[in-house]
Amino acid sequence: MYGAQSKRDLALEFQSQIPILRPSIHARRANLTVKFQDLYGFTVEGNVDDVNVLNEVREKVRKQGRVWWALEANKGANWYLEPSISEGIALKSSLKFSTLANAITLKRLIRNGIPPLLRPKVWFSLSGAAKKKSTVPESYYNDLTKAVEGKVTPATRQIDHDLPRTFPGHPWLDTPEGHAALRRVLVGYSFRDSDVGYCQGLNYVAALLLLVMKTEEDAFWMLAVLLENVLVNDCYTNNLSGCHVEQRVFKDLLAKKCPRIATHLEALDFDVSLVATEWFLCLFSKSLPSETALRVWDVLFYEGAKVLFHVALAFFKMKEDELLLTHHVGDVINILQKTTHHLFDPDDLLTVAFDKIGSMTTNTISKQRKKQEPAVMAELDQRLRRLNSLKLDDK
């Protein structure tokens, strides 16, 4: 939700037209660094190729905007919503050829990318958040706000202390109106699980969400079909235990697609924590540039939580020259960091994702995510009995 309904009016147009972006005569001649703003109203630096990139990177949204618009044309404006394959299941003889057609051209579409003007409803409808909505009263998110409105707890306390520093200088999000609308999405939904309450890296998730989907509403319920059905449980609790497992499936997966790499990481103590955690919390939110980091969420929300091991993987593997030329921890985080900020085109980063890093089955990780849950749990268990310890000591 893009501030008022003007606004958002005004948004969708500038989307729509997906303007060329033009620096001036003299920081063309000079190369100089400059600022713009993406389509979602974000300040991004960058010198004159950084232009250029973006600008290839638009002609080609519009070219793959008149493909989805054609798709719709020809075959129904829900023509996504086909039965498709199930990744591990058998073809049934009785399988229709044209649901198999759909399933394909349906995945090379999204890993494409998905127009800005479509994104809403593909989402909402692909995720499984229309059904998930489907299930309770129409009137549950606006009856949720008014129920915990005023109340206080951890995590509304967190919540407000996090609002300022959530993507500060955007011309709509860092603002009170922007500032209350997040506040009601992650509120809601700290009363909604408390199990999960409110963990910091769910106020940029959400923010990017509010500025992407059609309403308030239904940004609260991409929200939860995120938290509930996309990613592994236990990712946001309060020990974290969810993302301690990713980040030593993560690890293994770098020791088996990128093998130099962690050999030579390894040599340096570089624990891949340091960057990876922030990636899989933030869902590169953070990190990637806004349209890029979209177009990583449209692959997440149609094949799962398996692309954020790809994404991840990916930017090892670009930088793999580099990388193993770092003496210092310090300038494999740097690397890093330069490499995701400067990524604007999507189709460098998803080619590797998925071309160079190979398959990954969500089978395989899951299996890979159980290998790593008793070794979480005791290491966390541990951690815990230290903590009581020190507070008995304190006594």
Contents of the next structure:
Amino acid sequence: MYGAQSKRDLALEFQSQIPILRPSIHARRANLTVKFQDLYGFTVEGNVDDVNVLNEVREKVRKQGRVWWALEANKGANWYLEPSISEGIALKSSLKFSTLANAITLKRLIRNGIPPLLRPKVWFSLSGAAKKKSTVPESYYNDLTKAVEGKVTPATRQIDHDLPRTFPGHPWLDTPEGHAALRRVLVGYSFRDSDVGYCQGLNYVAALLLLVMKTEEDAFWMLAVLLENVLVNDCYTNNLSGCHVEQRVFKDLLAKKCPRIATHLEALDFDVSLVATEWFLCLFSKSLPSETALRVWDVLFYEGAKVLFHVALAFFKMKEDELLLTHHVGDVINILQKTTHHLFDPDDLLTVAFDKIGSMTTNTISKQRKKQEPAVMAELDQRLRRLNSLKLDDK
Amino acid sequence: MARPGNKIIQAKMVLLGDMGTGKTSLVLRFVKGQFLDHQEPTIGAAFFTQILSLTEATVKFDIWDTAGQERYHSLAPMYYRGAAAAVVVYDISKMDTFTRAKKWVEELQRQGNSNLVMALVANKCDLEPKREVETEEGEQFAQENGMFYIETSAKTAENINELFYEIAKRLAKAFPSKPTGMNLNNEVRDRRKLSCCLG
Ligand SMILES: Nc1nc2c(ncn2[C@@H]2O[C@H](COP(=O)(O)OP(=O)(O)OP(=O)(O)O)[C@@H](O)[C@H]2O)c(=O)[nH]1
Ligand SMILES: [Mg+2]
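Let me have the form predicted together with the partner chain next, following on from the form predicted on its own.
Every component of the complex follows; first up is the chain already shown.
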């Protein structure tokens, strides 16, 4: 009814194709840049090495798929859907040993990647979206989209403006059907939470959710659980205060985990939020190749928002030596951009993000957020007052 | 490019303006000579560089193209801090974008850099039949606020080079003459000098 069916076919098509990419002999010889479609239909530009990496990634995805199927065969199809397994609960002694064992297996398994075909199901349950959906009547989403049809608000106007600007050229997203689905998800959400309404950046996030989840309705619930439970509060509301908090926490973490880089960047007068804001608001959907971004999301939905810090820190860690040689803001940005755009092998990133950055518990991060909140609020408040005094002067 | 003996100016430039007014398109037209009918919304900001050579100086632009949506406003100071030039953009076919542009100008004036080179850009002038903001209105506001005014179209490329050349010229003039022979490796130091001269 909502075009979900043909959407599903399309998503499956991307995944079942998994063709081996063969750059032409000319491209090989000249080491030219070639354009090709990745697993989720995005056009990627890269050289022959990149193509080879992507082929290897496809092979790894297949292998990882076999691991998951084997576990299902062994432990039952829904073995991982046991009580939610967060760090806190894992310590409870009442928990059965098998659950604990599963939790450990699952964490490792998820860091190694969820096969694209299982993503909708695994994300939906492990993120809490299924639970969220189960607390409202079955017809919630249909009712919501019907109720808001034809309504015009500032949010809907901005959404309409951004539909053709969201991943333009994508074979499904950039079709009337894709636009309509994305519109319903974003407009629906803007009515569900009028504090968020529509924030630019969510268009990319929702678009990627649509490509992964099999139905539009599930994409909607994923968006809801993401904004309401997974990420910190107020990341996308009126003055993005949550995002400001995350940026401050990130700066502190960089100073702690990559002190040499932090010092160097400070000497260049380079504020990391200049680049990191987009990472945190788009959840890397604009900066990483699709499968790599989704591998980050695999972990994000299971382990929580701290994952974003791991990944952002990893970019700096991976390029430490190069970054230390920079003399200019522009060079820093170029290195980071080139790095993120070329991370075709998700394992290259995730290995650094989790093994080299060292562990950070959700607890310590929460404490750091608490510590930063007052400063952010004071800063935003002061700014608002200054702007208001500006208005008074006009009169 | 850089002529020997020619002074080199490293200048931070920021683009501000409502969402969809064409900030990113203006910069892409200037930096890459391209235009896309559907340009993705900017989140946070995007960074570009471009070099312009004038007879009197070579200007190396560090361009920060910011996000236009109102709620991103709270991030703007980070991007305009230390800027030598600011380009405030509105869309001639949408009156509310002009209103927003005026607010940006006021805010910039209050942030205390009296040497800031400011341009008021009336973009999308190819949409003449849909015009809501008259040339005189823009011109007058620009004049009252010591900015220069220019009508552009990122789509047709009209006045894009003119815009950036004019900014470069004004930056060159704002710089006190310096001994020649400054080299490119001193970028960081030069930039510091620039921000101390200009703000
Ligand atoms: N007709 C016409 N369209 C333009 C012109 N400049 C930009 N556009 C279109 O307007 C839309 C918005 O342009 P952007 O350059 O993304 O605008 P922006 O100000 O960067 O927008 P945000 O990043 O959302 O703040 C795009 O679809 C462009 O193709 C112009 O001069 N004429
Ligand atoms: Mg833009």
